[in-house]
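Next comes just one chain, in structure tokens: the form predicted alone.
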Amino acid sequence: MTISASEIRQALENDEFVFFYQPKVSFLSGRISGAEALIRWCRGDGDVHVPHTFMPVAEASGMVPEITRHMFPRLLEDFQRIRGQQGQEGLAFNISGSDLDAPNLVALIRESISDGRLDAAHLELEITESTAVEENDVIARSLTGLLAAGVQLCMDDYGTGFSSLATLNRLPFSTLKMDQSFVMRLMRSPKSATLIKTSIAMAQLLGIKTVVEGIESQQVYEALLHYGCTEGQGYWISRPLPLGEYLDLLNSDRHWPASPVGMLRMAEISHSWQFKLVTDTVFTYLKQGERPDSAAELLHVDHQACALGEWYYGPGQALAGGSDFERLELPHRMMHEVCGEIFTAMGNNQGTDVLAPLLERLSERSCQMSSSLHRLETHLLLSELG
């Protein structure tokens, strides 16, 4: 069936476009943590069209910004109903390069934030990689304006061919959304599994959460459960739902499988990486005789502020009371105390005779931490089997 631009315009006038909502589930809690708003065209004859049947025509006709302007108030209305029912529920909303190229999207979002209709912290804008890497001054200004307004940015379709580490460095994305093409090959391709795991680990080290889409079986969901990704989305969890059905699903308080192991593994990676960065900084200082630059000082933060500390005093508290978990705190705190001594020594231009014993102490504490983390992980896995 061929769809024309005039039909799309008529549908806008007839208010035939609506949002369906596809839930995202937290791998840590097993509960719905948010949803992605997906546009649908509900025609008068009862047919429901998905975006790939009409959005290419809208894009070619330059109508996408007009559709976005028309639908954004509907999104705000739905957002209020969802939050009124569930409190802190967040929504993700897809925008295109042509939306960002138009001057009024940022103004529209800023206005809704300023008049209280939208809490920026609970809106996430999904942008495809290809849009994010474009060398376009207008798009860059729009993204900067959205970030200044407090809106969260998600790089959608991550890994589909336009990935740019420079873009991740340039724009503070809060989320990476792994393309479903990797997930579809997960169970039959070790390479796809490795790419997913390493991408999740990279995101963790950058302080970015990860969403994996395209989960269409329980087998895939449970395989991802221990990878360390933050959220999952796909037809096995739920198809996109009309607003009323989505609200019913929220009220059902349904649970999916959950595990703390993935987040624990990410904490392990952060711990190991930070230890190696500090060691490399000291080695470079001793080798070159130069004090570390100001960026290196960021390696030494309060024990509650590092990635491992944020996990331990945050989501990790769900494990509080267990002996393996409680054994983590002391060596972790002592590691940070040694780090403080190391950076003080470098600031005072001390040499190998002072720093070598400190590195030995740091290594001992790190080994204690690693041993405790591995023991905790093993016990958690065994308890899941039980």
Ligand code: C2E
Given for the second form:
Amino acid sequence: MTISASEIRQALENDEFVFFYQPKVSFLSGRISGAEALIRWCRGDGDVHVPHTFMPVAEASGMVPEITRHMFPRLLEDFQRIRGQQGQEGLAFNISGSDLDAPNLVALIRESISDGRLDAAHLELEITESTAVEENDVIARSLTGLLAAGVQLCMDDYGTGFSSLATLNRLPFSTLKMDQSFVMRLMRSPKSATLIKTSIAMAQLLGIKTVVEGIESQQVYEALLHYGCTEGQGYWISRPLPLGEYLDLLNSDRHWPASPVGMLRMAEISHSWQFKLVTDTVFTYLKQGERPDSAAELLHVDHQACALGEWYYGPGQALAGGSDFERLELPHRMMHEVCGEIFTAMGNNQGTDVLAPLLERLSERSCQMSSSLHRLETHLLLSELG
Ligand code: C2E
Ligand code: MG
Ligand code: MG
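Show the other one: the form predicted together with the ligand, since we just had the form predicted alone.
Starting with the chain above, the whole complex follows.
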């Protein structure tokens, strides 16, 4: 069935568009951590249309900003009801390039933040790479304005565009959402699995959260559980639901499998990269005789503020009391102390005689930490087997 632009305009007048909500689940807690709002056209005859049946027509006839302007107040109303129910959930909202090309969306969002109807930190805008890569001045100004207002930015369908890395480099995304096509091939294609794993690790090193969408089976959910991604979304967890059903789901106390292993693995990756960065910095200094500008930032990080520290003193505390967990703290703190000494030694123009023993000490502490992290991971995996 072909839909015309005038039918879409009529549907807007009749208020036939609504949002369905698809939950996202935290792999760490197994609980709903937020939802993505997905537009649906509920026609008078009872048919419910998904976006691909009408959004391309709306896009071609330049109506998307009009739809967004019409739907945004509805999103805010729904948001109030969702927040009333459950507190801290985030809401993700898809926008297209044409929304950013027109000034109204930024104004609408800013207004709703300033009159208290929207808490910016809980709104995440999902844009596809192809939107984000358009180096158009108006789009760039809109994105800067939205980020300044405090909203979060998610790169949707990551991996399908041509300039993913350039776009990630250019804009401060807070979330990366892997495209469904990788997830759907996960069980059949080791290459897809590797692309997912390395993208998650890359995001971790950039300080960005990851969401995987398109989880259609328990088998895929469980495979992803230990990969280290932050959240999952897909039909196996729940299909997109009308608001009332989504609120019922929030109230139902339903939960899905959860594991601390993924986050532990990400902490381990951060740790080993930090260690390599420090040794590379010292190597460059010894070779070139100059302390790189980046050394201050790298070597003067408090042990609670590095990626491993954020995990250890944050969500990792759920493992407190276990001997391998407790055994991590001292060598980690000492690693940071040695980093401070290395920084001072480089500032005092010391040579290999002073720096080599410091690197040896750093390496010993790092080995202690790695072995505790590995043991902890093995124990956690075994305990999941029951
Ligand atoms: P998206 O943002 O990538 O949304 C994910 C799509 O995948 C949704 O389709 C969702 O229903 C579907 N999906 C979720 N889990 C699974 C799964 O396990 N298996 C499969 N096969 N599919 C799954 P939907 O709702 O049809 O939306 C399609 C696209 O339309 C969205 O892709 C988004 O780009 C766009 N869209 C949706 N709502 C809006 C909106 O309000 N404004 C704009 N500008 N675009 C929207
Ligand atoms: Mg999306
Ligand atoms: Mg997507």
